[in-house]
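One chain is shown next in structure tokens, namely the form predicted alone.
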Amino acid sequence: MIIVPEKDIASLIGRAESLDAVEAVFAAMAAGDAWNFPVIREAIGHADALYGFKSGFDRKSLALGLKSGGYWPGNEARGLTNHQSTVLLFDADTGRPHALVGGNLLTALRTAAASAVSIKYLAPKGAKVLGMIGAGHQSAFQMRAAADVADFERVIGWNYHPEMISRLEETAAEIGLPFEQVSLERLGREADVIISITSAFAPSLLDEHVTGPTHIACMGTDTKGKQEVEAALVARARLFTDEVAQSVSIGECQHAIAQGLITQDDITEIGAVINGTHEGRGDAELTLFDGTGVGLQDLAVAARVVELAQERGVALEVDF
């Protein structure tokens, strides 16, 4: 069995393989050649933490595995990472163990890397204002990302505790872009692509906020209850996901269909797009992508990793 440390990931792969990978397992996801597997995310009663698995399995590039981890409040005063998380790959033609990956920073680089995919895809032709709703340790892999992919002028941003806006501004003044922060109706009505990264359970980003032509990739809703954005906002614009099933059920999607305002059937998956199957942007004046995060996502890039230790002769191997 392979072993590839948290420690070695930063120095085997970036942004670009992320994007790569997550793009071609969403493709495979719309094609029906890669599927998730049921979610489980629980309160384990210990440590306020919550630990769950995702897991799925990619026909295409026979990816097959699992992410188990979760969210570790306490972890901060320890000085570790919250969220932990460690991905288990399986060879797809005997079942066994074939890798165990360092999961947290792949788990950042995918979450950005999908929402990249989508500004990609479906972002306002000419896009040139970034705006930022979320500072916290998500938003700079977000900004990073999004930046590979569209020609941005100036980010914009906003967040719930103006004290930690700064990582918005010292991540922009990193890429070379100007920054300032402004008030959400400024947000939206000057941003032509907007990125929502924060663990809200209540809206801040409202239909009336957001005027001209938009895409909004909204990547902090995967839990029943988390709200980011006012459902009559969704419900205005041309939906986009990485899977439909997580989307009505744990996503961005969840209110509005809880509200009427929409049906399964008004999204799409983001893979149409890629494979040609859906036109994209198309005539729509706003765009949403609904970043759930599915298991796939993180099978694709710990694969890709592990292709990459080995081309560069840093794997551990270990008889298992």
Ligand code: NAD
Contents of the next structure:
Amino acid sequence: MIIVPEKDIASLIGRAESLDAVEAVFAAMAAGDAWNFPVIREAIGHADALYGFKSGFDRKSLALGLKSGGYWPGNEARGLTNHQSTVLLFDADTGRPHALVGGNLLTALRTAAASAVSIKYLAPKGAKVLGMIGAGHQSAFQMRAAADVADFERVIGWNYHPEMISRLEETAAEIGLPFEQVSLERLGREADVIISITSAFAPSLLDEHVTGPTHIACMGTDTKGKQEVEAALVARARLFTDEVAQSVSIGECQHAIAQGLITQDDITEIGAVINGTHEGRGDAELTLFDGTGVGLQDLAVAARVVELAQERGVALEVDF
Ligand code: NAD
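Would you generate the structure of this protein in the form predicted together with the ligand, following the form predicted alone above?
What follows is the whole complex; the chain from before opens it.
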């Protein structure tokens, strides 16, 4: 069995490989070659922790396995990351364990890759202004990945906690783009592409805020009850997602579904656009990608990390 510890992930895989891996698995999902198994998520009644599994199988790449992990709110006080993830891959031919891979950085990379794939396929032509809602841990990964797939000239941002905005400012500076903190009204009016990555349970971006041809990637809502944008805005958009079952139950679309504004037939898997079986943006004014985060994304990037470790001769092998 191959082991790739968390500390080695950053030197093995970057944004480009993550984007390719996530794009390929979205395509396999839409073609019916890959599927996610039901998600398990439980409050374990210890350390205030939420723990669970996301798992699946990609018949095309033969990635089989699970991401195990969750949220330990007391970790920060111990100098550890609150979100903890580990990926376990199995040999699809024998069921034997294939690899154990640190999943913390991979989660951020695969989440940013998902919105970047949506921007690559759905952003309005000539998109110049990136609007960021959210300035937490994931936001920097999101901005960097978005800048890889579109020629943005500037970044504008809004955050519920204004004192956190410096993360967006610093990340924009790192990628060489000017940054301005703006109101949600300006953000909705001026941004060609909007990424929302917050842990909110009530909408920040309202239907009336968004005026022009825009692509919105809603990346924060991954649990029942969370919400980042108004349901009416969702209902006005041409809708895409990673997986329809998650979009309507734990994703941003859950609220528009519950209010009867849309049905699940209004939502298309982004893989269909990648595979060329759906036209994508077409003549739509507004597109919205509901990035709920599927286990297959984790398996895809973890499998790529294992390949890269093997190619570079740095894979740590144990007799298991
Ligand atoms: P974080 O705790 O570092 O940052 C949270 C962000 O949400 C901050 O910008 C904060 O200001 C904002 N926020 C908090 N309360 C808010 C409110 N009431 N209204 C508006 N904004 C508010 O979190 P993070 O690690 O950056 O993750 C952000 C979200 O992304 C989380 O909800 C997380 O579960 C989700 N996530 C999704 C995926 C996926 O695949 N879709 C993957 C990883 C994380």
